[in-house]
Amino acid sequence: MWLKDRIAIVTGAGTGMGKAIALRYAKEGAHVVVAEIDAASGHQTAAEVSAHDRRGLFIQTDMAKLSDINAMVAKTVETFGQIDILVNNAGVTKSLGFFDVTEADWDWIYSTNAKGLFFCMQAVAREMAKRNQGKVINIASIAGKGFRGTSNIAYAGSKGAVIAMTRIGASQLARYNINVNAICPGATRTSLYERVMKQLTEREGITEAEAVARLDASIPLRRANTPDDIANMAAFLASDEARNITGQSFNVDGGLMWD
């Protein structure tokens, strides 16, 4: 077991790659706690946590909003005693074309893409430094290195926001000890990827089947990722394994991306 007994947050872990994260983890020996705003699917994912005889807490959060992400830390920290995973994964977008985004798409967008995943690695990362160690995995994704397939502009931005922010941030926390880094998702069949696929095939009059051929397609091993390719670098970079790796963002889309 890689993180035996480890104490790790996953946000938005009630569906889709954050649900597949927290259980990889579980398998892998963690507890985990799944900071989600939908209750019935947190519920559902720590239920199944605690089915591998790990514990699975739920607590509900709201990621932009700092009071929900101050509360979960310190409900964590008063429940288990320390922290020494973070995956902040929980994100939003839609279909939008360049001319379509509103300012409350975008307000909407960054406050918790950007916003909300800062003020919870700061949260976390402050108590990790209270104990010289912890590791940090922002769930970033190929738009925010300019992939032309990417959803809308502002998620973009927000994604690329992710990758400078992991990269500073594992600079000024290495001192501490505290790994950051980031995984940059290609297409991945989750539930957040049909709803932006149905706005694309509205919007642009195609069928379903006709978006997710052209997409395939242009992906060179000819697949989507499912959550569990997410789930696996996930568990890796939280492990002793990744104990020298830092500041990095790493592409897992079958070949879509080079850098």
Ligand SMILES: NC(=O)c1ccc[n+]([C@@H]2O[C@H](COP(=O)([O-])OP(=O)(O)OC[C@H]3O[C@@H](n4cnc5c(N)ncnc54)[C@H](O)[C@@H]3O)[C@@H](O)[C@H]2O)c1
Contents of the next structure:
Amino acid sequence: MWLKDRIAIVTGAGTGMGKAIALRYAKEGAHVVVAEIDAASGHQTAAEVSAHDRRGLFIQTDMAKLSDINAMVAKTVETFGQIDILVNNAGVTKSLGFFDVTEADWDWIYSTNAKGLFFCMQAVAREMAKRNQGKVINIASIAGKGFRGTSNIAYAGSKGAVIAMTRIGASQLARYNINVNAICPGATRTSLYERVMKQLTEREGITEAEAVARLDASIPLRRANTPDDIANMAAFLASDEARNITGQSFNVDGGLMWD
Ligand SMILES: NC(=O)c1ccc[n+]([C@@H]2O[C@H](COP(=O)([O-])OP(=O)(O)OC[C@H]3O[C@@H](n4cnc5c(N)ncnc54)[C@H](O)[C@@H]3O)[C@@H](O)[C@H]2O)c1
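Switching from the form predicted alone: structure of the form predicted in complex with the ligand?
Every component of the complex follows; first up is the chain already shown.
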């Protein structure tokens, strides 16, 4: 077991890759805080963590609100006494053309993907620094490296911000023995992927089958990720095996992007 008795927070762990990461961490021996805005799915993931004989604790959290983030971190420390791992996974987007992006879209995307991610990293790192150890894993995207198939330009910018903050966070937290890395997923079959594909087909007047075939054909390995592909990398980066890796942003994407 890579993560025996570690305390992990996974944001947005109700569905998708956050859920896959939470369950993989439980299998690796961690207790998991499910910081999720949606109560039904959050409770469900926490219950599935507990079925692995680990403690799963759902804390309803809107990652766009600092007060929620601070309350979630305080509750985690009160319950478990420490935080070893943070996975900043919660993120939002929708399919939009260049001229369609509004101020409301921008604020919606950045409040969770960039602002919430930073303040969660800051609040958790305060706790980690006291114990001189910790692992932070930010879920960015290949969109943040300029992937042309991004859902929209504002989302790509928010994920570029995640990659930059991963590097600066790594450099400024290294003195506290805190590793900060990012995972840049490519196309990953989750509810977000399904929603974006549906919006794309409506905007471009193509069928969903055509949209999926077009995307899969552009992937050198010819397959989109499953959430477990991301969970595998997240388990490794949270483990002692990755102790000397920091500031990096790893693509998991079947070969869509090279840098
Ligand atoms: N699916 C993809 O193809 C893909 C590709 C690259 C990057 N990503 C990134 O991966 C991460 C996870 O995406 P996913 O595909 O699993 O999405 P998803 O929509 O399937 O799951 C996201 C989860 O986050 C929760 N969430 C949303 N806003 C929240 C908020 N403000 N506070 C707390 N929880 C919130 C949702 O309720 C949901 O449970 C996101 O950061 C996303 O940008 C996804």
